[in-house]
Partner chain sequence: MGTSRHSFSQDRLTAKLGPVLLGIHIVALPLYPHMPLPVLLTVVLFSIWTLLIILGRVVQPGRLTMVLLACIVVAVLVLSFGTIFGQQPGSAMLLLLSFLKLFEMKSTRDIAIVIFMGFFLIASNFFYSQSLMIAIYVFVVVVYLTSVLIVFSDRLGTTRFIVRVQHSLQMILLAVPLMLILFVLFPRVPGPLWGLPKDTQTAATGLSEAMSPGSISRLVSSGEVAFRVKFVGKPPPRSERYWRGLVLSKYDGKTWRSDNAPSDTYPRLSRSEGADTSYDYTVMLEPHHRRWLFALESIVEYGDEQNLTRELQLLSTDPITDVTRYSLRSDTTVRNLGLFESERGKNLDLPAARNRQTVEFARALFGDSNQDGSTYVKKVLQHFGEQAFFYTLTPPLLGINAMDDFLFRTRRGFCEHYASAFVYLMRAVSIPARVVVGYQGGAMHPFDDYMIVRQSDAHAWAEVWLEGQGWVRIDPTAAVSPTRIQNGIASAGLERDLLPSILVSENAWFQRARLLWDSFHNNWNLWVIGFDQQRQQRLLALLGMKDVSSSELVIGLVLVMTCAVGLLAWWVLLSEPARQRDVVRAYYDKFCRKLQKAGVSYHPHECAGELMARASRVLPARERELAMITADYQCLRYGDDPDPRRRERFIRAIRRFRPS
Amino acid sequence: MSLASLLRFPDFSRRPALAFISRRSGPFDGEVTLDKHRVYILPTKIGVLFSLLLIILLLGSVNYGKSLGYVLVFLLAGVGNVAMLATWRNLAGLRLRAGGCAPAFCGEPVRFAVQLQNVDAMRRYSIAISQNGTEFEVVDVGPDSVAQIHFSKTSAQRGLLDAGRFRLSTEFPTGLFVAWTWIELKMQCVVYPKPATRARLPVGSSVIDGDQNRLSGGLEEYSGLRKFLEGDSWRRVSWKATARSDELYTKEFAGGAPELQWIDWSTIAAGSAEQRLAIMTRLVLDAEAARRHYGLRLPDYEIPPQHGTLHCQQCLKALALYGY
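Now that the sequence is in front of us, could you give the structure of that chain alone in the form predicted on its own?
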């Protein structure tokens, strides 16, 4: 295996020589500074060719006794040493903070954010982030400022997804050397169950129309039509509008109590727990799209009826973490 492959696909368990890097790579509790013990540097392919060129020039100068050849070799070697220090310094000293991630559904890419804080007066150029050999973003970090850089992982199952170890690297300014580090921050993302394509309310589920659940004597006022969604009450279907367009439409009213719905684990018929969670996920999304007040009942947990983005996220998180 080549050196480049070794740097991109580290297997610390099979390469004891890399154990010291593993110990310095984390996981860290949300924050770490890239001090001199955590930044490593090696020549790139161009750097290796540059070194071979210097050796050839040196041998030629020795063989033919060319003083100007010695001057050129030592001058280029000095440039190489300065470039090596500049590349290493471009990465060393950065502070990394976990930037979190947005929840995603199973099978979708999860995007993790890492904050790069530069506390020095110098600008950091071309900082790249990668994982498993795939490079995601390259950013610059201004003096005494913070930048965000992102990498993605594909979620294979619901629950909590660990960000894992990622690689930061830079080849600035000459491309002769690459400074790099492996870092793992304690970052987790909630992965919601993959929703079923379609789901119907089970027979016997608790759904109460708003006009049957009034808390006051106020009358509902007709406010318009919208397309029929799975789980809508058939009592509110506008059959006249349906006859004109061959599509189902639901009447909407203002001023009355909202329609209530319970999404109950015990009423869902499915062959496995994961299929049941997928159906309940679809029902939550449909109920939120229809702006109903809905509640969630799991075997050991219950969320009272409500609506809105935060309530939807709370229900989806409960489904994602069921059994954990």
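Definition used throughout: the rigid core is the maximal C-alpha set that superposes within 1.5 Å between two forms. Positions refer to the first chain, counted from 1. Computed from a predicted model, the values in this text were never measured in an experiment. Compared with the form predicted together with its partner chain:
- Relative to the superposed rigid core, the position of the CA of residue 28 differs between these two forms by less than 2 Å.
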Contents of the next structure:
Amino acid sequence: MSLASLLRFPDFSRRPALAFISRRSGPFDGEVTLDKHRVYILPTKIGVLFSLLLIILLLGSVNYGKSLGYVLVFLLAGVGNVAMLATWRNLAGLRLRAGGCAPAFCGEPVRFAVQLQNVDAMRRYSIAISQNGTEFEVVDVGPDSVAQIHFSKTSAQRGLLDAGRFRLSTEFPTGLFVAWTWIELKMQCVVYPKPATRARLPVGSSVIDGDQNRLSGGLEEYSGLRKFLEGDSWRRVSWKATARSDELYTKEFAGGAPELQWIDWSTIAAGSAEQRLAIMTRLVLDAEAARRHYGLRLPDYEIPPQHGTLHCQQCLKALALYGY
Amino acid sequence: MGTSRHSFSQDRLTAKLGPVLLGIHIVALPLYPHMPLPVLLTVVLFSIWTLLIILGRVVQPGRLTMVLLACIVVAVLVLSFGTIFGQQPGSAMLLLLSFLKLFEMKSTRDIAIVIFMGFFLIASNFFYSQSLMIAIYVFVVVVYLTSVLIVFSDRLGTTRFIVRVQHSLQMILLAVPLMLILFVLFPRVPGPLWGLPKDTQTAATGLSEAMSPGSISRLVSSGEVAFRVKFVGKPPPRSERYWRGLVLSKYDGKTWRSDNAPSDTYPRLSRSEGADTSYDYTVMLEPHHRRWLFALESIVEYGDEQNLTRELQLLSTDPITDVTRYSLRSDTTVRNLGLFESERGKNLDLPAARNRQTVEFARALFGDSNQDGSTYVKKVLQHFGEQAFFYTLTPPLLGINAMDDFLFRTRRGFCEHYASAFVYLMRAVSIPARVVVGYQGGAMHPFDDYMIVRQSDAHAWAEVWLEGQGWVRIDPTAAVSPTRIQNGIASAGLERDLLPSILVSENAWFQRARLLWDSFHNNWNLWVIGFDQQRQQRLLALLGMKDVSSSELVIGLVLVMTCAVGLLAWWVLLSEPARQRDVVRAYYDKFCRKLQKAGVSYHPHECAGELMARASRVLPARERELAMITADYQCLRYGDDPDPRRRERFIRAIRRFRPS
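Next up, the form predicted together with its partner chain in place of the form predicted on its own?
What follows is the entire complex, opening with the chain shown before.
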């Protein structure tokens, strides 16, 4: 059993004797204190080398009968012991809480934050976080203060992503020992569907509500032309300008109420639900980028037309969690 | 395993090389005086190179350059020592290799290896000295090297130098009790496990194999301790403190040498009747890198590790490279009677056709003494005492007829002049005689129970073989300067500026401090340097454990160590960690815990008011109490008037608070 394999989270199906580790590692809701049951410690390769050095020095001292050699070896052995305790102490007693996350699109890394609270009067140095053997960040936690440490995880599926079990470790102060813990906090993050690269709004999906009259009544002033963007209303296409060049142009109006648009599940023609969601995601993003008012209609859920970052996130979340 | 190996980017790593380079020099500092010039020059070159790498002027050498450098290191070692094996070339190689390791530094692990090489280097100092000063130095070095280890485990580089030293010091102070336990209880295995290295001749002050004018007077200016003696019972009177070292019987006209011929015969001893004049004592001899040992005359009992020659010289089987302890019994009245034919010839031999005047003077005086040895000896001593002979540390130089010059012209000399002139005068009339060098004197420590014999007590005297009496000690210096023998070298009227300050200083505080230091040093020698199986057993006996076997010792060691580490772990890990003492906060936390038990969980993002609102909904009966506690908390924590009565009320309310 190599050192490296010990530091990985063990495969409990193959090593039932180590199942206690699994029970102790969570998932925890709220705060968890890294007490003595959850912090493990082993010498690093440098630590093993150090003990080899001590053995050689001890043999030399015995052979040459050098008392100060004994003193040096025993002092260093003592330092090794204290270093073990100090490394353990650097991690143990830390309090962890879920620290939130930033939602991301499917295929992009999701950044989870973990709050590390140090209630002791001593500083904790060089605490690293890793998951599946990849290290993400190293932080110090000052005395009686809170620090945030982050790790990222990529999901291949939309929906809710569990943060999963991560590993906090430290080799401070000597690098002779590594103390670590495996912890899972109840922490989930929304993963939005991966947006389709391009999407065309199906004919008739864009409905101008009651404001239609105002529009036709010419209460708004024509303000200019711009290139057609996916999701633009067909009613506003300037056919004259389109005929002159081979591209579509949209007429823009100022002063009046913004254009309204429904992004409707039932009007999207796609092979599967996931494809449909991908197209709808794209439409939401485009509508938000075009600063239009848009609403979302899913078979079991409806979000009235609105605009802004919050609204966009709400729509994306609804798309992400569709079917959950 | 991404976390256990940190590959630093190259420039960050080289920036951290500074403390390591400094570390190598600190470690090697006590070794530098023992290193030959080529090695020192290489060290200087390598240091400059490392500095250039740190400053970014030079890139780290490639593989081919490294091979070349390794060849250069071997060449330098062979040039300096003729070999790369052995103890001195070994430490030189370790020193140079640690620089090579610095050059090819790639990861934290390389740094750790250099630091570990540093621990080896510091241990190789013990071949040269194990003094208290070296021990203190090693302690400092260990603190420093450990602080360098901290640099490399501090991944963010946030620790300042002083903080690292604090951390390191803290760890090492906690390690000291563990070290003491291991030191006392670890079973001592006597003798080497494999071959001992050949001793490296180092310049240690002390007597040499030969005596020529100036060789002893040179020593007198040294206040260094030659050896310390602990007597069982009373020490002998000052005039009997003749510590025999070497017997010199070969003379070439200038220099006296010892007769290295092997002797398979044993001394014939006789004890005169009378009072008990034997002394039991233990000598703690400072290393002088020779084999001879010092003893009072005449040795009657000695240990297994020592040999006694027929000249009653005590020799150790190996050169004395460490503080060595040996116990003897001597009897001042015992005389060596043996004089073998081969010995007689050697002890009469004189260089031919020299010092005619001296030989004539001797024959005339011998005739005046009726050819009687004892009378003749008395007359010669009388001559030294009555004529204008002077005892001085700065005698004039002597010519080819050294004895004629000394006895009839200069008449100024130190003990080696008087001893050699006396022996010459004896041999000139066929009385077997020889020179003995050693120490005369030694002072009892004023507030400790041992005697200090210093290099300044170095002395030379004579032994003559008289029919019926055997070998008799004659000290001609006593005839010239009786106070030298009676009161010691400091009161012999010598040039004070040539004597060591410890002997002539008028400053009482200085004297006291020096003696206190010596007492400390003696205990260091006894309990640390000289801590062997025998001492270990004695210490355990003091603690009430007699005849402890090695296996019992190991079991005891494991038990005690387990307890000690457990205790340390408990203290470091499980005792309540140092918290900031904030009583208000502590009680409010208690309040929150009580609420939690009642089903109102505490959210850290919530302010006190929000918690109270939620708690009131769950526990409507306690609303008044909750409101009061919360209001007091807000006042005490955020208000600018810390009212002690309010605080009392707040604490009392929380103590009494029973939500259910």
